[in-house]
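Next up is one chain by itself, shown in structure tokens, the form predicted alone.
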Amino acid sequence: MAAALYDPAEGYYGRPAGQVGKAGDFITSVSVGPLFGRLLARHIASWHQQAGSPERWRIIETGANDSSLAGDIISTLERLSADAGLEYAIIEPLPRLAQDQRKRLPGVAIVESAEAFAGDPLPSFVFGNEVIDALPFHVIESDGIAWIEQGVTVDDAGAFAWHPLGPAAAEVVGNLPVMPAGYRTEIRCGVRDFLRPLAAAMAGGRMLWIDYGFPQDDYYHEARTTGTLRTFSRHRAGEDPLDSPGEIDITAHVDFTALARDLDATGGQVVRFEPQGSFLTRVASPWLLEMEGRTDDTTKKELRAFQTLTHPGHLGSRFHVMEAAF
């Protein structure tokens, strides 16, 4: 998975920008228009309030894709004169992406990996919107008694085999119910490795992440038989990762439960998890008493994106935030 979505040549974010979006493969909160960086850097500029408003801060972003988010938020942030100090970083390892977000926001500190601020940590707000869910994965299935994990065959190209599972798996699993044979599902391993230089960058501040997923009871619901496993191209949902490996995404729910234990492992504790509609609601308070009494196009277009981020049948549930100080 690590290869077909990550490779530099070959992986299917390692190609230049353009998954993202109406035109490409899947949408997310970004791809409905700038209000959903505008309400995030009202977020952000807050924290930075309630932290003493530091002489130098920085903002990490990962999973930033064309970085539109980002300059949604950097422009938030200067028209409500709250990005004095602010030092704007987005982590990219991919070379054509990298090389794209430079050319867009050439003010933004653009680096590979956030080791590269370790020996300059500031206080920071970092985040990703849906990264979690593209971290590499484990299949896992039941036999009844343990665990058994899906691979693919290095001598049969498109087939899977099952085997034990590794020790990095084992150590997960550990933290599951025993579920009836044939029951499937989804763990992953390395997102504490994925959080620690994140974390390492910090100097005290915030981690935010929005991903659709379930608490652990939910995830793992003996109902839940087959996992969330899921693949998109052109807006059309499959469930074979294996069907043109490179050109589609895949992906899988978060396990809420478990990235918090990650975020505790790494030095965080979790101040707030709740669903998309229900924080952006809070968020945009003042934002909205601003609208109130508008009538005119644009104030009824960006409150049309509020109620498709916001509302139950939209965005509002279907995505959670779960926030953690550090």
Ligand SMILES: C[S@@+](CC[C@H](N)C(=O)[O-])C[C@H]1O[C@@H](n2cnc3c(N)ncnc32)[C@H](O)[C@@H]1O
The other form holds:
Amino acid sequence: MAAALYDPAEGYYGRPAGQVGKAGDFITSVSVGPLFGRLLARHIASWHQQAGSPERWRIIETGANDSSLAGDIISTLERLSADAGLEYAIIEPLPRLAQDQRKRLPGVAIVESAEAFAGDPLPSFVFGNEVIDALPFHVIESDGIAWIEQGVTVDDAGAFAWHPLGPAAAEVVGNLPVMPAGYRTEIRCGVRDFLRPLAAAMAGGRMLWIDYGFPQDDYYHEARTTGTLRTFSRHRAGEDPLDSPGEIDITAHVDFTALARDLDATGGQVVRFEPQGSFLTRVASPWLLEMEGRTDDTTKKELRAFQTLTHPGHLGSRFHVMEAAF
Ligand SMILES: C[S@@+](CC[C@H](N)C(=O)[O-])C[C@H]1O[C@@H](n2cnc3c(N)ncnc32)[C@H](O)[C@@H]1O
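Moving on from the form predicted alone, please list the structure of the form predicted together with this ligand.
Expanding to the full complex; the earlier chain stays at the top.
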């Protein structure tokens, strides 16, 4: 999965941006328009104020992709005069995406890893939209007693073979209930390694992750017998990750109980876990007051975007927000 998505030359995200959006393979809250970034900017500004408005501070975005979310957040903070002392940074391991981002956002620090900030930690707001679901995961299956994992055979590249669990998977599986034979699901083993350098770049602050997923009881529910792995290509969902590797997205839902454990292990304390709808509605309340009574087309369009982001039938309950204090 790591190679299929992130090989710098052949991986799905290794090519220039274009995967996300109506003209790409799937949409995210960012594709709904600039409102998502504007509301996140208000949330970040209120954290910065609560933190005593540190003179130098940093926003670290992961998974910035075409950088439109970064652009929306920066311009909103400027408009709210909440950008004093801000250093905006993007963590982008993929050279082609980084090249595009540098062109679009010349004032932003674009670095391969958060280790670049280890010698200069700052009060920081670290975040990512739909990044955790894109981190590689293992597909595992119960034989009724133990778990085995799916792998790609070396000599028969077109077929999956089942293997005994590797050590990383064995440790994570220790947290799962025993399931009936044939029960298939996913686990993510690399989240702590992903979070650790981000946490090391922070001199206190917040981390916020928005994604689709469930707490453990719901994720590993008896009825969810085939897991949540999906592929996406041109807005069509599939279930075979070996169908055109490098040309399709591969994803699985986030186990938020595991994410909370991983945040805890890297020094964070979860202070928020709620649906995107209720989170954005609270953040938006001053903005909604500003909009009251306006009937122009721009306002109507923005209110439609707000509905899409927050209504339970749209994106409001599909996505959850987990925020941790560091
Ligand atoms: C599903 S896309 C989401 C893009 C964007 N945040 C949005 O909401 O439209 C996932 C993004 O996460 C990025 N990503 C995955 N692993 C990463 C990592 N370890 N560090 C930084 N970015 C990563 C991918 O390159 C991709 O751009």
